[in-house]
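What follows is a single chain, given as structure tokens, in the form predicted alone.
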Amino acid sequence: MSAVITRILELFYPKYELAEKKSNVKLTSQKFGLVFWLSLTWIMIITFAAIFADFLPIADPMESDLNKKYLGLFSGEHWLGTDTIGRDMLSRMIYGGQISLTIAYTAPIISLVFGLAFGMAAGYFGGRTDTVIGIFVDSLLAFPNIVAVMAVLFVLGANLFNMILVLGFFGMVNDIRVSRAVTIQYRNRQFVTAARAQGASHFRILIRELLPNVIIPVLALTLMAMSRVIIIEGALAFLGVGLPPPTPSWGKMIADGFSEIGYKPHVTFIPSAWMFLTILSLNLIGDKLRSMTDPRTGNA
């Protein structure tokens, strides 16, 4: 697994390969550290469970039994207990991951694509292009993300497609800023000047020369954006603006059990802990990859 990650970094981020050769440091699991691998393992487990939820030997997440509501941990066949109307918590956590992880894996990709396009255009062309895109970014920053998302979902309707689009749109600010900064750093390098001298078009320079150097720092940022959209989706569900019931999601599960937090706290704490571990894992993975591709950290 270490060799695969190393090869990806070498293919898309030439400076990483050069730094490794200069230091003659062989990449091993110790390079990433135990925390990185534990975080990656958790993300892989919950992703696998969400994808293959229909094939796992778990209860129906929609099936309720009022005679079994508020069961505690390890209550017979209900390993994580039951919720307010007797539905299995484990199955709802797994099926809820289908919603939360779908948003986490798709909305940041939208932000990444548009953020790279706008940010690289602003950094490469400068002038009026940079000014216009800068005003656009400032306009997005003028509205608190969660308030803007709530307003848009209220108008367009709270469904999965609209939520992905609106979170992807309002999440592109950081991608624009980072890609713009890295593009400015590279736009006057010798390999770009040589490409211009050979008659390469602006599009070719942006795609062939600049994109490989810009994309890895932005990808590392995208992992952290994944945790951010999970938080926003959870907050929207908690506020009652998320996906309508009975669709399970982590934020909706937290909201459902909040009224009984003093009586049966596990109904709220279990989805909260599940969400916390996922967000923490994504942040740790993203921070590690960012530090490895940031020359200011010495690739340590």
The other form holds:
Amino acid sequence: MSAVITRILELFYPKYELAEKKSNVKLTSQKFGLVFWLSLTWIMIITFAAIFADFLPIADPMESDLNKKYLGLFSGEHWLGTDTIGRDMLSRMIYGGQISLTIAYTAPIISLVFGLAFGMAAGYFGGRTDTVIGIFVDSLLAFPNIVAVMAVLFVLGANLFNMILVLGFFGMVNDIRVSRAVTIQYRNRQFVTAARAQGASHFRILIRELLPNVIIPVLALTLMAMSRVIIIEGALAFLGVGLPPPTPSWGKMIADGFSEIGYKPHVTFIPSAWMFLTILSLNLIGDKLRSMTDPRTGNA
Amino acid sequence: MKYLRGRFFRLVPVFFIVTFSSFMLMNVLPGDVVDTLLQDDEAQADEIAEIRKELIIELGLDKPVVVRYFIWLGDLLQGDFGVSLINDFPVWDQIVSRLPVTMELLILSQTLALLIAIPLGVWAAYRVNRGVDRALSAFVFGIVAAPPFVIAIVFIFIFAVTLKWLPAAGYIAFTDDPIANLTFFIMPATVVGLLEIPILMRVLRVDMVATLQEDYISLAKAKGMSPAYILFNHAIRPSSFTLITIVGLQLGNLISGAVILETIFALPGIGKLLIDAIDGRDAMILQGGVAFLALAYVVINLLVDLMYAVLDPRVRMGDGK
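Switch over from the form predicted alone to the form predicted in complex with its partner chain, please.
What follows is the whole complex; the chain from before opens it.
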């Protein structure tokens, strides 16, 4: 597994850059550390559980049993207990992951693609292009994101597709900023000048020379973006303006349990902890990738 | 001053883009407002068609959407934010009545965040890569991974449900009872502040680490000045530029946080107003509210740029960045 990740990183990371930084730099598995592998394992487990939820031997997430409300942890066949109307929590967490994870795996990709395009254009061409894109970024920042997402969902309809589009659109800001900054760092380097001297077009320079250098820090950012969209989706569901019921959703489950927090706090804390672990894992993976590929911190 | 002028000409288009897109968003589906207004009407079908036509003309919905935008913007720049479509109250009055709540929340949380983030950021930079620095970054990781509403729930559980020290939710005006007012604000302000601390701390730490490697810091050390004096008198000012920028840029983010927390803690602020406007399909409130927030964003970021000029002579002289 680690060999695969190393290979992917090496693929994106040009040899001359590695050689320039430190002579003995090689991305090896021990550098990832235990925390990284635990995080990755957690993300893999919930991802595969969500994908194959229908085939897993778990209870129906919709089936409620009013005689078995508010069961605690490890009560019989309900490992994570039951919720306010006696539905199996574990099963609902797994099914709830389908929404959150679908959004987490798609919206940041939209941000990534458009963010790279705008950010690299701004950094590479500078001048007026940079100003226009800068104004665009400032406008995105001036829009309170949660309000914007809610308004768009309200006008266009609260469905998964719209939610992915809106979250992807507003998530562009960070990708644009980072790819612009990194592009500026590289645009006057010798290998770019050399390519230009050989008569390479702007497009070719951007794609063949700059993109491989820009994409790594932006990819690390994408993992943070995954956790960001999970938080926003959760917040919307919590406020009751997310996707319509009966779709189980982590934010919705936290909201359901919240009303009974004085009586049976575990019903709200189990989904909270589940979300926390997921976001923490994504952030830890992203941070590891970032620190491994950030020239300033070297390979710390 | 040239720098400030440049910033000004960059921030003005931002205001237009944000107001225009929010206006367009709320107006792409014509007739919805009219439907909302008519849904309680008990008139006959043919009468409804008649009333509908009158309403459309009365609200100016027969004009092209771009024309409507400029009419609305013209009024807005003269201080007329229009009238709510649902309850006929002027939008401006509703914003003004909600403003103190949101302002108090943002000011309290921002002050709290700066009070905690500055010393911690300086400390982490002073002991970079040592135990303290590591512990602080672990703490930051924990905070960042917790969604704001989850932190709020944990707070409510600890301080309101279990210890019963603080009220779980509610609001009393500061002028009515200052102490009770503050008890209602402790939890939401702390949660919004906690969302800010990681960002502010990280930014200050990075800049501070760079500043501490400057020659004049070594000179100050050689002269025998105490670490605290060096950190807070020599190093902090040149290290605070990114911090100040971030404070301005984070405003939009803060408002997003405020929207969630105002709802959880039942604070009648701007965020709550906007959520209710979305619920009630009140386009005028939503447009006005977003325009107001965009204007606030522009003004605050200009103030931040002014701060630059105050703090950094290079910017003041005009040859700055």
